[in-house]
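So this first bit is one chain, no partners, the form predicted in complex with the partner chain, shown in structure tokens.
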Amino acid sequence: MSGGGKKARGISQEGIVIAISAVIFLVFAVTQPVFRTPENILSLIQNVSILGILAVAMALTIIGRGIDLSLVAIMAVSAAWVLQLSNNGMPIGLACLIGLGLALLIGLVNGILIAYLEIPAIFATLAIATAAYGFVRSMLLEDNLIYLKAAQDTWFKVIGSGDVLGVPNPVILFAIVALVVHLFLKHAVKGRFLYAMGENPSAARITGLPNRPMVLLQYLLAAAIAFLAGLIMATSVDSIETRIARSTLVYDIILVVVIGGVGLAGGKGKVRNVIVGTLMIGILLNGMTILNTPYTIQNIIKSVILLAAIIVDSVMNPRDEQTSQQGDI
């Protein structure tokens, strides 16, 4: 039902990406001894784990035929508010709850705008990204950059900076998030509904699926996951820069999601695809950083390889004029 459509016709995009990643991995592993050390592999995953967690959240919304461009903003402002509340003397646990509430509130607004006011997701979330950042920054925060100070020596700090048996916590959290979402999508009734809704919203609605509440759920989940990513980011660098809400990070997230084979048109893809996409980006970035490739060149190489992957996919699985969907951009 899901993700299988492409496989039936030929080599899946996922397969292509795995193949490309494997080739790159081998090249780096053979030429760079540092690259193949277990520590480096872990740090490779650690470096992309926040990206990966956000990508899982993005995949949730894309599978349900939406998109959430406000993920980065939610992540930044909710985590920043947690830090600020705690710096101002609030117990960190309570601050976390309030921060989660803020993230869910933004997710709820997204959902309401998309489900009930029927504003296209791409615009609703784009506008909310801007408005939410603006609201929190101007009404709640004292600075762009909020340091982790008061909660420096509590359990909170461990979220993004500790490790279990040598495996960094961000990697573990990425794995947990991926697993939970995977189970949700695969086995929960609501997860199956999400695929049905993404595949064909009208049919889902006629069948009696609660489309609108499902859309709400989808954006609430995404917001909660983004909040977790924010905590990891804040605790791993001891601060959070809210300006990241206005960066192009969200494009990277979309790329990661789509490169692994999650269809932008909805209804297709699994968490596995997101992991594949994340690892590919991780291998590329890590390898190039070891090679001391300048940042701009890294960008070019990364994008060219991504472009190659989608071209190969398009050649292997051409879209048909008769079956392509209108408005599927």
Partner chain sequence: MKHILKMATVAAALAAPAWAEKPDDGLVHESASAMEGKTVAYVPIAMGFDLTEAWASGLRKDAEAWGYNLTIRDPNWSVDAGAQALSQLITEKPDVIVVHPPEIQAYARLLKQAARAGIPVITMNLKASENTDYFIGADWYDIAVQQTEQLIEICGKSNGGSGQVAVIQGVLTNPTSQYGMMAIEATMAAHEGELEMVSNQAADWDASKAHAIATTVLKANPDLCGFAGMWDNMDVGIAAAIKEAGKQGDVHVVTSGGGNKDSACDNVENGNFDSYISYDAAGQARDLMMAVRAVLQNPPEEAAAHPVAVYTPLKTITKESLYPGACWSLDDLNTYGP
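Please move on to the form predicted alone, as the form predicted in complex with the partner chain is already shown.
One chain, no partners, no other molecules: that is all that follows.
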């Protein structure tokens, strides 16, 4: 039921991506001396940690034959509310619990719309992303950019700015999230349910699998992971910009997931595919930044890669009739 890198005629997409990543890495390392320094390599991994964490959350929903375009909005508004509550005097632990509750509430709404009202995931989560950003920004937040003023010397600040033996905490947290989700998908009963539901929802329902509760679970898990990503981002730079919810970051997340080898049709993919995709995009973005490539050109390059990855996904994982009728991505 589960699958790793997609294969066609004995060729693994995961293997191809690893090979391409190695080539790109060598080209940048040879042509740009700054790129191959240990400091830059560590910075590269740290900079893509949040992207990787969000991509793990996205992979969970795609494996279950869905998609979540609200992840960036959840990350931004929930973390911003935590900072504002803390700045207004609330204990940081309580503020984090309230922020997590907000993230889970948005995830729950996503799950209900998709599982029980049967709205296609791509439309439901896109609408919720806009609604969540608009509501929280207008009703709960004082500004788009929220700075961390309180709790400067507490455990909270260490989440995104600390390190263990020289390894930045965002990198460690990315590894922990990846490991936990990997164990969930591989060994937990509900993780196997997720693959079964993604591969063939009708067959899963006939065999007695709780499809609708599983849809709720996958969007709740994705929201919780997005909240963690928000805390990491906020504590790494002492602020959170909620307008990131309206940026192109969500497309970078999809790019990482698809290019790594997680099938958009559902039921296929592993966490290692996300890690492979994250590293490739991280190497590419870091190299283009060193080369001072204009932001617009970077977006064009990423768009072309995403389109190519979707085409490859369509060839290696043909959509069945049922998938086409569902109307999701």
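Between two forms, the rigid core is the largest collection of C-alphas that superpose within 1.5 Å. The structure displayed is predicted, hence computed values, not measured ones. Numbering follows the first chain given and starts at 1.
Comparing the forms between these two forms on their rigid core, the Cα displacement of Ala265 stays under 2 Å. With the core held fixed between these two forms, Ile305 has its Cα displaced by at least 2 Å. Annotation: Cα of Asn47 displaced by less than 2 Å between these two forms, core superposition. Once the rigid core is matched between these two forms, the CA atom of Thr37 is found 3.4 Å away.
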